[in-house]
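Just the one chain here, the form predicted on its own, laid out as structure tokens.
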Amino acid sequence: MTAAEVAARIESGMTVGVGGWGSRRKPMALIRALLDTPVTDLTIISYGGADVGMLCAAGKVRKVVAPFVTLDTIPLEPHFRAARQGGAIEFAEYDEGMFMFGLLAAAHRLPFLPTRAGLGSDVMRVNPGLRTVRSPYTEEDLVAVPALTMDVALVHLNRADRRGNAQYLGPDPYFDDLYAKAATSCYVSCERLVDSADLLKEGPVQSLLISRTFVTGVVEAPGGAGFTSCEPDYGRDEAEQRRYATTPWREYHDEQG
């Protein structure tokens, strides 16, 4: 597939999960293709970075569900901040642990999972829709984190084969496998397509993060995470990230062609 073909399958009003973490291994080629479509009213589920910021700046987003939206070396993503402060989007802010339990619940087709994360914090106050449940074993009250189900997941990995088996080679898998399992359809972009027999030439079997069972389509996109990092293939392009963060959105987007 091409990135444009993936973007064409996303419809207005859908819930889209985006893999990676902050400004690390984000599927930016797929996000940029989505910017070129007429879709709007999206709900974005993400350990957010420039993916969230660009989609907010382009007016594609109705709601963001995230524990943070950061560019790592720039603490708060500027376009997300502008959209949030301007009241242009809804925002459900979860604790990082709660967010992971939401992904786990969706991946396992459960309505929710209980956790202590969030108890005693303002996360319950700013999310009045969250509920607690009482353990039938210990009588302990726990947060019932709802499943973060999604129509589509977009993730970027280092290597993949044409069938959808995908491999990370960097220091952290993030939670891309949970996104793949939680979504109705998952699309993987990768730095390089390889033969299935070659997947283990660069990493151990544990680096095979995503099974083809959960993948709808694969896009070969060299540099497809840039300007975010995709270790060990390349690091974050800090100069380009600073330019993105300091250039008016329309000017920056038009320069991208």
Second form
Amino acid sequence: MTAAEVAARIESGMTVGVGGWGSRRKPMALIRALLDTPVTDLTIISYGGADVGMLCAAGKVRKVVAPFVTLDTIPLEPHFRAARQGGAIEFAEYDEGMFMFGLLAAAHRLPFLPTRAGLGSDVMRVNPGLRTVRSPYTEEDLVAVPALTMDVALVHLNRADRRGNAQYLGPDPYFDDLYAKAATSCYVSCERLVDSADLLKEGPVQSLLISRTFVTGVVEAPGGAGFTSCEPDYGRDEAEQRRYATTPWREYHDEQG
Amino acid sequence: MSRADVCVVACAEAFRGDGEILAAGIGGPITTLGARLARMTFEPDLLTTDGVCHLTGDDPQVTEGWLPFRDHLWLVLTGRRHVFMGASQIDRFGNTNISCIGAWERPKAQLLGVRGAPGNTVCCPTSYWIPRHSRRVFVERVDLVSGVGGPLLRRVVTDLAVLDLRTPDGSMRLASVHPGVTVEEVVAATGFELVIPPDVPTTRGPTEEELRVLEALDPGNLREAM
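Starting from the form predicted on its own, produce the coordinates for the form predicted in complex with its partner chain.
Expanding to the full complex; the earlier chain stays at the top.
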């Protein structure tokens, strides 16, 4: 598939999960393709970075579900900040661990999973829909983190074959396998499409993070995580990220053509 | 001995007695050096990271383990991590805010979001490093509780002093002032009423051995930028 074909499958009002973490291995080629569609009112589920920022800047977002939005070396994401401060988006703010349990619940087709993370904090106040649940074994009250189910997951990995078996070669899988399992449809972009027979030439079998049974489509997109990092193929393009963070959105986006 | 050296030692002291758990530092060299200094001197079983996903050896170039984000989050749930976090606001009971300034519904300034602060503070020992002790940070009431105060909060290290919650009602106490800092200066820079013990000790500086270790860990003196 092409990135544009993936973007064309996404409809207004859908819930879209985005893999990676902060400004690391974000499926930016797929996000940029989404910017070029008329889609709007998306709910974005993400350990957020420029994916959230760009979609907010382009007016595609109704709601963000995230424990943070950051560019890592630039701590505060300018377009997400503007959207929040301008009251343009809804925000479901979760603890990082809570968020993982939401992904795990969705990936296991469970309605919720319990955790202690969030108890006592204002996460419970600003997410009035969050409930607690009493442990039937220990009488302890726990946060019942609702499943972060999603219509579509977008992830970027280092290698994949045509059928959707996808491989990470960097040091951290992030949570991309959970997004794939949590979504109705998962689209994988990759640095390089390879024959199935070549998948194990660059990494051990444990690096095959996502199985084709959870993947709907594959896009070959060299540099497709840029300017975020995609170790070991490339690091973050700090200069380009700085340009993104300091250039008015309209100007930045028009230059991308 | 510089102010930065005192702050690094004050951070290292937070890990005393922690044993074989991860000593993690956020917010620059003071906290990460504090963790490494504790490991290299009085707390040799501590685990340390490179700030990404490698558990580092006594030689920071050596990798002794793998800790991707998912395992980091799981480690937190087991209580085997003591992290130095930052705080944009902190109140007298040690509740902290890194999420936003102003009303959450429409903030004046959106900051990072709560990140892992809610889980860290109810599952694991937590300390804070505040590089600029001021009334903007030490406030009567935080705008949003990201990190929860209480008995798991070990200590707050600032550029002026060390504070903790060792009082009958768990409110913040001045534990020590750094050399050259007066109690009055700390009080003036704090936006709530601090508990002041009758005799406030001076924060200890590094021993000769600790200074030697610090020189080896930070030959470029990055810690001086605080």
